[in-house]
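First comes one chain, alone, set out as structure tokens in the form predicted on its own.
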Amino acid sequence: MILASSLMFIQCTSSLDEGPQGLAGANGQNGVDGTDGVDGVDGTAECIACHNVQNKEHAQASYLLSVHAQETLHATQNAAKTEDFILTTSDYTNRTGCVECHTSGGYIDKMNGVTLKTGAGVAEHDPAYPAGKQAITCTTCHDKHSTFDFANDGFDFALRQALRPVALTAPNANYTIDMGSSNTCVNCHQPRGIPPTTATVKLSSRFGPHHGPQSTLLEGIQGALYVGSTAYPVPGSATHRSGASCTACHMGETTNGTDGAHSWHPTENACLACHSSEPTEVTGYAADMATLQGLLVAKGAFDATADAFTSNTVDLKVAQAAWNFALLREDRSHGIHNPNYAKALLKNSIEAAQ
């Protein structure tokens, strides 16, 4: 009976497994493809135009060729002459009155309208801003964009100075210079004093307009104006002022990889856009500077051996001639920034100092 039941079970399940199959239906037709949507706008397209590896590496490479990227070391002693130490240019000037141009933090505070910090005594031991070389870097001059509405507001290169005109430090803030994106340069490349006006002047090795008078020489102001045989041009009339700018000449397309861009060395390509050849100095400039230096030596105002002004007291005409000599020398363009103004300062100073 058990065997018979087993055979019946097997027979039943086999019958179920082998039953007839239904017929498959015919394949349906494919539907019609939908219409492609409109491509969206790449949200980073405007950013990538500037913020890319190629641009960044190019800016960094040219910046390393600049004077701003280099450290100049000075050996010195403290007041008691018991300690020797090394100061960089920015360390030495990390004190009140210097920090807005000689430290990155000071410049940023000035641009942001923040009260500048102060330091006293030996700068390395009592600095206004954190000690150490505060070289100019990307973030010294550049901040985040003040606007992304480039179509209406213009591309501002994200400069902290933006495009605001610069009120000069000397003689007062009533005179402003506006050179667009070059205003960043004007902030620091301007005199820190004015030509002498008293009857007699005591000179020193630090006498003069300081080391960066380029913007005012370009403008055609801040020289000691003698009445002489050579007329002075109207301020702001120099072609390099009215038809060019700091950035146009010093940040143009590089000639050989060592100039232009963020090296800030003037590039021949920029010169050749207007000149048939690259000028190196104004005609007769070197000879006139040598003549004026000789007169200042004869008047006891300049020490040729030390290559510096003396500590003597001189009359006003000699002091003003010394000022103009320092102004032109510290400009370092050999008169090219403003040829007619440089020539007038030299010729009239030579006449007055004789």
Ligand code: HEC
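Output the structure of the form predicted together with the named molecule; the preceding block shows the form predicted on its own.
Partners and other molecules have been left off, which leaves just the chain.
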């Protein structure tokens, strides 16, 4: 515009000096109207429902109460090595085979389809993903929205994995679980091995499905299905699976400020959707677990003092009972994730270990 007006000025001046002013050109025709844009999403309803300071602060405050946020005690061994080396999850879980669930960087690489780094394979720590606790933080789980068409595609909460089902590690990738926003949890909270199948099994302190089998217990799979007198429920049939979800129970509205949301401690509110008060026990669970433990001790499979499996070789029936004992213990919901499946596993395992 500055250039144009200065040219006009020059033209004016010169016309005064040198001759008559020329006529202005005719106005050009109006352009054709563009097509209407797609209506924008109603910001108040769609975006601000989640995106407001209160929600963000609530997420942050509740997250700090969670186990995910804990910088677990770091190894404290003095230089002379006279103190015990305190093993925490972090101190030996930044290794190949562990990083995708135990470090933030490993999980993000896995979600992005990046081949996991293996570093130098050092015994204690794999330097590819830094040593020390890699707390599971906001950007571990959240990334970008994969859709804004929430009405048709569902809410993705900008999670790395919400609208895609999870292909399980065990039994194999053909088994998928789709639980919406809880798919995030399934990625990490799933077992890494399959129940025993051979005629005899050598046990070890590591025997079992590994610590986070919650997803498959909820689904009602991955138990060692010894055929006893109690029928196993059909996979996926538990009401806690079909009518609730990880996020429904663990991230519901807080009851008293210490649970729910990003604390991931189950809320009583979530139970009240179906129960008249918060049920605390799966009928008979504690008694049956104690009975099963006693039988496993008698068979030389479990050492009650060490609170761990022995390294004895046992027959398949005992190994199946031992697997189910480990599965239920490591799930840590005391059977609540799938009451009927837990009851069937316990009753049949007790028969198997007689």
